[in-house]
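In the block that follows, a single chain appears as C-alpha cells, in the form predicted alone.
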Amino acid sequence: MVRKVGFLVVVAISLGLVLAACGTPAPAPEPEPEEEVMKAAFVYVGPVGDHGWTFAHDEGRQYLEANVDDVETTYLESVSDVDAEARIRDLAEQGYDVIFTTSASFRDATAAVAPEYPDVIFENCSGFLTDENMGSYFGRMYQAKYLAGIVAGMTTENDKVGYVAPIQIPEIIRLINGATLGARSVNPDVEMEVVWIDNWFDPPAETAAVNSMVDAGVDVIFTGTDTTVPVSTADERGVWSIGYDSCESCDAAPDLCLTTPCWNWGPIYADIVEAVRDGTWKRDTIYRPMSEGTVVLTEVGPAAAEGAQAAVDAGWPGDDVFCGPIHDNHGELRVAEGECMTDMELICFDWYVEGVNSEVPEGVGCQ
C-alpha cells in the first residue's frame, strides 16, 4: 500500500511538471520599430566624372550613404538649366523626402517647384532663396581662395595671374575677388586676368582660355570651372596652376599645381538629412566657414615659392577676407577701414576689387 501511494505521488508530481511545461509561454519581446528609410535625390549640373564640382558633390552623396543609417539616394547628372524645373518636379512626384539641387543656376527652378510639394524638403546650393520647405547651403570658399591667392602671389614671376571663370554670377565674382585680395596681400603688383567661358563645363573653351592667358604672360592659372582641364592645360604650357572643387585636382598636374581650394560636402548632407528625419529641419541659409571643414585648402605643393605654406598658415586676415579698406578696380572705396561686408553683400557681389582686369556686366547681382 505504501509503495502504491508513493507511486501515485510520483505520477502527480510528474504530471504537474508536464502541465507547467505546457503552460502559456511568456510573450516574445516586441521587435524594435524599423528606422524610416529616408530618400534623398541630387540634381547635378555636370557629369559625376568631371573630377571637379559634380565629382565633389557625388563624394558628398556617398558620404551620406556611408555615414547615415537607412538612407537611399539617387542622382541626375548633366541637368541643363532649361530642363531643371521638370527634372526636379519629377523627383518630387517620385516621393523623395529631400531634394538637393547642387547649382546656383538651379535656384529659380527649385523655388518654383518647392511650393507645389510642401511635404518635400528642397535644398539649393549657392543660392539665397528660402521658403517654408526650401533652404540653401554653401561654404565660405572665398576664404580658401584668399589663401590660395597668397600662394599664387608669392610664386608668380610675371606678377600676372589668371582665372578661368564659368558663369558671370556673384558667386564667381566673389571667388575671383578673394583670390585677388590674397595675391595682392603678399605682392601688391599682382594683376588678375579673367577669361569667361560662359559655361560650367566646356573643356575646349577652358583650354582656349588658358592658352590665351599664357600667351599674354600669365604664369599662374586659377580654375573656377567644373573640370581639371585648366590645371592640365597649364601644365602642358609649363605654368603653375591652382585647382578647384575636388581635393584631388592637383593629381592632374602634380609637378606644377600649387594647391587646391576644395569642397567637403558630406557632413552638410548628413546634417540636413538627419534634421529632416528627426523633425528639426528649418528654413535657413547655411554658410559654413573653413573652420567647420566644408571648405578645405590642400597642402601647398613643392612647386610653390619657398615659404608659401608658412605664409598660408600665418596669413589669415583677421575677422574675414572682405574687411576694409577695400577699393574697387576703378579706385572707389567700397569697404571702409574697420568695416566688413555683410553676408548678403557677399552673396550679391557685383563689383571687382582693385587688381582685377575685368568688368562686371550689367544685371549681375541679386536682382
Contents of the next structure:
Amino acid sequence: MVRKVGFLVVVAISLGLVLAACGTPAPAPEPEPEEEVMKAAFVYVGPVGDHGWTFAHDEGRQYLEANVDDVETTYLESVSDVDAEARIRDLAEQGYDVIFTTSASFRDATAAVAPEYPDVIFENCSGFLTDENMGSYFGRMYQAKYLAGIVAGMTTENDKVGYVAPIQIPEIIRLINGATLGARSVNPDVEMEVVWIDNWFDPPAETAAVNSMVDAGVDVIFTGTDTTVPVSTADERGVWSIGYDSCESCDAAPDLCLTTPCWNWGPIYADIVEAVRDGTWKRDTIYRPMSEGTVVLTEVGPAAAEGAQAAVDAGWPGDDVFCGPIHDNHGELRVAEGECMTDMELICFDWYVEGVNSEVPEGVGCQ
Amino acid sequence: MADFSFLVIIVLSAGIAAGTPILYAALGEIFTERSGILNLGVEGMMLIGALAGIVASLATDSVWIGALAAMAAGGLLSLIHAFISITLRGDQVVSGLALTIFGAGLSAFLGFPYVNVPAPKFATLPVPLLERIPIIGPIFFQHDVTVYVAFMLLPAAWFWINRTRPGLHLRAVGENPAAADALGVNVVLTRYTYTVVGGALCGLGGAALSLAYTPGWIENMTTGWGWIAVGLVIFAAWNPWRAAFGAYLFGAISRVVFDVQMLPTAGLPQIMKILLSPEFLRMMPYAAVIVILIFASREAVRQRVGAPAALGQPYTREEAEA
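Alongside the form predicted alone that was just displayed, please also present the structure of the form predicted together with the partner chain.
Complete assembly follows, chain above in first position.
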C-alpha cells in the first residue's frame, strides 16, 4: 500500500516537472458556472438556549438555512467580549463569506477585524458602526415597546410599572422611554420603576430584581434581559409581565404574560446573504421599523385589560414614537410639538421621559 | 420609619431565600473538605442538580422526587471526582475544575429542551403559629420547604461533625489520614462517602435554585453561585453555622442592590450615594471572598481557623508507612 502511494507521488512529481519544463502548463479547468455555496457565520453573545436574544438570532439563522438556497451556516455561542476579536478573525480565516456579530458589545472587535479581510462581509447587530466591508443592522424595537406599554398602561391597577434593565447603554434608555410613553399615552398616572442588573443574563439576579419591584408595589413587569426568568418570577408573584426577545417568551407564564415585543431576524439575514451573493451588498446602516417585520409584538394575551388589542392595533399617533411634545422627567420640554427625534438622537439617548421614576446612570450616552 | 423596617424585614427574608441554594452547596463542600478532599466542581454539580430536579419533577409531577433526583445526579457527578482524586490520586484542583466545566456543558446540552418549560415548584408554605411572630415570622417562617430543610440540616450537620463518632472519623481522615488509618478507620471509604454526600448536597442546592428560588431551567443559571459557596467554606472556617451566616448575608446583599435602586438618593451626601450604589454593594461579597482568601492562604491562619490539615493531599498507605 505504502509502496503504491509512493509510486503515485513519484509519477505526479515527474509529470509536474515535465510539464513545468515544457513551459506550457495545462490550462486550469474553468470553475463550474453553477451557484456557489455561501458560507455564513454567526457570533453569539449568549447561549442559544437562553430562549431570548441569542435564541431569536439562532431562529433567524435557521430561517436563513431553510429559505435561501446553497447556504451553509455555523455559529459560536456564549462568546465573551474579550474573546470576540480572536473568534471573528478565526471565522474570517476559515473562509466564511459573511460574518454576523450579534451584539453591540462586539462592535469594536468586528471593526478591528474587518479591514484585515476585505473580501469578507461583516455585519454587526445594533452597533451602528460601518466600514467598507462592514454593515450594521437593527430594528426599531422601541416601537413595539411603546405598543406593549399601551397594554401595560391599560392593565396596571397600581399605576406602577417596572423595567428589569440589563446593561447601562442608550439602547435600554430608549426602550424604557418607549415603554413609558406608550403606557402614559393611555394612562397618564403610570410611573415606571427601573432596576439595573448590569448583565444580559443572570437568572438569580433577575428573580431578585422582580421580587424587589413587586414588593415596592409594581404590578406589571417589563423585562429587558435575555431570558424569560422575569416573566416566570412575575407569574409566581401573581403580577403581570411583558416578555422580550423571543416571540415564545410568554410560554413561560401563559396566564399572566400580557404580550411580547420580539425579534424576527430571519428576513434580514436572508436579504443580506442574497445581496452579498448578487454583489449588490453595500455599506449601510439598516434600522428597520415595525412595518418591515423585524420587530414584532405578539398577540395580546387574555390577562390584558379589555380593548388592549384594539388600542395596540391603532398604533402610535403621528409618524413615530419619539415625536413631540415630549418632556423629560425633570419637566423640561425636550422634543417640541411637530418635531421628531433623529436616529442619531435615538442612538445616543441619555435622558428619561416624564414618568420614569429614576435617573439615567452617569456615563450613558454618546458624549 | 415604618417603611424602613418593612424594607429590612423584606430584605432579610429575601436573603434567606436566596442564600438557601448556596447554603446547601456550602454544607456539602464542608463535609467533602473535612474529609480532606477539595472539590472545586460545586458549580458543575449545582447545574446538573438544577437540571435533574426539573427533568424529574416534570416527569413525575413531584418536586420531592425532583429534589431526590438532583441529589442523585450531584452525587453521581462527584463520584467521578472521588475516583480521580481518591483511587487514582490525581490532582484535585484540576479534577474539580474539570467537573465544573463538564457539569456546565452537559447540563446545557441535555437541558436544551427544558428551557422555558413551566415546571412544578416548591410552594411557599408558612409555618403555622411561628409565622405570626412579629419580625421573626416574616423573616424566617414564610418560605418554601427547601428553606426549612436547610434550617434543620444546619444543627444536624454541626452535631454530626463535632459530636458523633462518625464525625470524629471524618475529621480524623481530613486532619491526619495516616493516624486514622492506623486506628482502623477506612480512609478510602470515608473519603468516598463524604465526597458523594457533598456532591448530593450540591445537587440539592441546584434543585433549591431551579425548583424553588428561580423558577425553571435556564442554561448556566447558577451564574457563579457555586464559586461563592466554595469561598464561603473558607470564610466559615469549615463551620456550618458560619456558612449559614455568610450564605444568608450574600443572599441579602444580592437582593438589596435592587431595593436601593428605587430609593430616592437626590438629597444624600456623595459618600452615602457611593455606599448605596448597586455597583458598590454588588462588589462586596466578591471583595470579601478575596480578602478572606488572602488571609486564609497564610499557614498560621489556616491552622488557627481549622483548615483540615490533609486537605487536597492524596493518601497512600505505602507513603504513610515509609
